[in-house]
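Given next, in structure tokens, is a single chain: the form predicted on its own.
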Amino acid sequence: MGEDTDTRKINHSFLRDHNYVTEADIISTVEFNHTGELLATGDKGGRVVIFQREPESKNEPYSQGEYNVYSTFQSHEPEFDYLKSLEIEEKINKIKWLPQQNAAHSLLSTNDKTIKLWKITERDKRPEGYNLKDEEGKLKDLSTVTSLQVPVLKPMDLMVEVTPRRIFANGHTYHVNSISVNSDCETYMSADDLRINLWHLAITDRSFNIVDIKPANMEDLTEVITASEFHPHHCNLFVYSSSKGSLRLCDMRASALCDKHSKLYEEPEDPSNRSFFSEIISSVSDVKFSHSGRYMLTRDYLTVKVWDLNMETKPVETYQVHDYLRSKLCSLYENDCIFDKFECAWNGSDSVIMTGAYNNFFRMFDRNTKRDVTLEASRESSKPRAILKPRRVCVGGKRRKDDISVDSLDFTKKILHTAWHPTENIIAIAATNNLYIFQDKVNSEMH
């Protein structure tokens, strides 16, 4: 990484009016499909925007990799639970693509309660020359039909159609925080604060409860589920993380209800770092299996950790994301930033990891060289093919030119949602209501 990262170039940014940010425009999830040709974002207004990668043209060899809007649709609407007198937000919590089986694409999107399966298809031809219908589609008077003709398909402008195929409702009492598609391509799971359900993609009226950590008396509640994911290769394995900083690997072959985990990954707390905020900052906000399936990546408030599936006692790697905030935890607690849920991502070869931070900064860690870099997603770097310069946060002492003081960080600008192209060095960064897409134009591999 290091010097090579300086050559990371932006190839597109999708910027809405920066001075007027409505709550509905804030991006709440980002996800590449399995080939990386499509990129979906969800926002707090319940909309899903799909971007498609442009093919490389001979005239413009640098145009490949640019993503343009492919389709936009309203996935969820605000609802009201009359039984509990609760408003259900339309905000898209998660999007997951299904592996492509035919010409159509499919994705799952969820808000707090309802998961929907969407089908995305293209149409560039239309039938003409019906015998019993006129050009407007109305039925003809049969007495006027004197001869029969074979209808033909005529070319038309490309039209992208998005249709809801399934609606999976009434499966969760609490707010859905994650969904994950199984490697068997037939089932998926959804997790809320206390339960994880297993669904079949073809069946909407029932699901199987596979984890239930709800105590008989809610006053005895000590932890909640924060994220969950299926193993990329073994359809019987899944992991879920908790607000206490632990990971539980479960095997569905062991029993129908996986309340008893197969493995518990937990790092003993360092007594020297014990404070009032220890439990809050140890809560795991995201967990991701590596593409190889050998490792798990977790993010808590101050660090990202890499766990080996074969070692439960401690992580094999720990990276400090913004350790300079340790002295600021009191003020971060008062402004609620300490409860922010940052996501993390692997690159295609599992050699580099990425996660977000404050001030529109995001961090990258090279697992081989142990180098790390801080980059910024900003309007200044959003010009096409602008080079991203590494940033540095200074904590007291001498300040170099271009260093930013920890006291001048903007905590309202936070990068919670990131995604990495499955095979190439293309990353998508959601910064409030803006989507930035960066690409490494020089190196196909990141070292």
The other form holds:
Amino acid sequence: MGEDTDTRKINHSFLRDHNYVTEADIISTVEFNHTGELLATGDKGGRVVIFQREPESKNEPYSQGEYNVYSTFQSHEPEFDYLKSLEIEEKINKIKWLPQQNAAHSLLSTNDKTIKLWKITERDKRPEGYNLKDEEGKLKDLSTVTSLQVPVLKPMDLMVEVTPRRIFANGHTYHVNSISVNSDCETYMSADDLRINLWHLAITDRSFNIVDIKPANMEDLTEVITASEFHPHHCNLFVYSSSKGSLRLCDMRASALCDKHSKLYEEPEDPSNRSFFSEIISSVSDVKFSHSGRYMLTRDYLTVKVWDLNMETKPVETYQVHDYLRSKLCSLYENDCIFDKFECAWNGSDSVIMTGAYNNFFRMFDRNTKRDVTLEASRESSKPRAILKPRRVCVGGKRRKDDISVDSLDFTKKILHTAWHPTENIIAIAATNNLYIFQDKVNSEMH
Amino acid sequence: MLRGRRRMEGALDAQSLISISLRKIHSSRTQRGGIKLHKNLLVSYVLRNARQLYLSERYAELYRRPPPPHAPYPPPAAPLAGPPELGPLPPGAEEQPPGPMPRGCGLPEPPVLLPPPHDPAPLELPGAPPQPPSPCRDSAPGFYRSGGCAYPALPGHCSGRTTVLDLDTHVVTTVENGYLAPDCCSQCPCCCPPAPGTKRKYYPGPGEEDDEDEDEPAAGGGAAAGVGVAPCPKRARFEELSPEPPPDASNISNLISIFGSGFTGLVSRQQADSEHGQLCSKQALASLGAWTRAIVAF
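Complement to the form predicted on its own: the form predicted in complex with the partner chain:
And the full complex, kicking off with our chain again.
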């Protein structure tokens, strides 16, 4: 892989020894827009930072295609729910871009409770030559105005303005975990632990509840919704995943309330793998449709699975992300790592899937060649523009040079959020509070 | 049921897992952003799994053991908790439960009582701290901030006994000195012959129910509240009153058997192999309802 662009962190060198990270800077979501020109990140402090890819230029060949900060804004602030005595975190859980319909860009960002629609516009011209005001904006002395002039637009330094256009509030009692824009570009859905709501992008004071799995008696609660997504092409279809490891495909044409799924995707549990933590590790943390719409990708604690929409009984492919952790589940339960929610991603052609792991490792699986690779996102191990070196975790037995043993993995360094450019081999990796962007200049082989 | 289960590596056993899980639930109440329903649900699964293992181990030991001698205390006067299908309990059969000695005091506090979230009329208790108002059933989102309303089993009870009424199932449980005299495992008729004349179930009539309601604290939910890592003061009380200290294992039975109510969603997935196990696990599993209410009652 090619160059390494590290942004957002000012200077870590003196902080490295203390391993100190401002909690507010921890990146909580990463998302490319539909062209890949823009990359948005959200963090725990409620801020959104948008990066823009520089157009390739012949003058500076090394900076072609680099991502630089385009805009930063505060999306959500901490709130307090007085009725329930609950503080509402400002952490951005998800960002989803709307397809671009005019010169402006729009995105949805959400915290635990409120979804906001932001419009991002550029201003690179300003009017000059007003009749009544001078250049500083002060009113002119009318006696000096002798003729009328038409103000003209003159170029100015680019200014990016971000304004909140809609605020979709009070739709959710539980914590919102995902949002997804429909292919009709008019509606989107938001899912919390027990309910999914359908919103119209222009209407903020109401939404339709399309899934409600809250039992009449909360005692009977056995599963929650963990992620959801609209089908990329069929505006009536969406999928949601549950904490029990199942996926439900729902058709909004079937009924107004899609509590009854059209298809249920579930793999029976392997009884030989049963443990105290079976329920936890089978909980699906992310679900993504392939670009083709034919497949779904799910991530649970130890594996990623590819499901064919036409086959409900089991996934068509299962990849072990870090099976060496299976014997460590007790410790991971104690230190809460077992609850980490990893995301997964497809590449543009749906041939490679990617997901994060611990120790700032991330994994890629080539579905065609069945080869996989472990790479590391860290300053120390990769100089800018160096090729990323594949890493290996050894589980005892013969240990090669540069191998990492399971016991020396750093579980505080987790890569939960990754994103793949929609068409090119560019990936964005969020490693705690650092954002790494890797590009594949030459089509390097996986090994 | 547990044969397919692999023992986890090294140190952690069922009791430690239970205490760790309860600690997590407890600390989740104070974390920013409110209770995470998903995480607590997963923790409750671990709790259930650990408890199943613990109970089946306990049961297995009891089954091997000869019937215990008659207890030095008088049998509890008040009736005891349990689903109706279990037979009458022997008096004081389980004051001294057998089994391995305690592994340490990392275990949770004996039962803590919270009003259930659906309780429309929280009961007043003598000397209990005021309870925050419960949300109405209709509008209750399932989140109920109890912060501070948790209170330990009445310490000032004159006879050292605590009687709780579960308003959901109308089952009355008596806890002696914070220790439930008949452990749920002892209810299996195979290991302890039933003693005549001991009521196990209590169905209050319409008139009686009101009287009981006034006297007894509400039960159900929130066992996790008040759980901490502090050493167990209840254990000290045991030591005062009984010749040998009961193992900490008994505290777990207190916690889980003091609340009796259904939890059908989880129960349906787990069926015991043998009927003996079934008797025991049914009642044990049946009381998991309290856990979920603890989780969602915040």
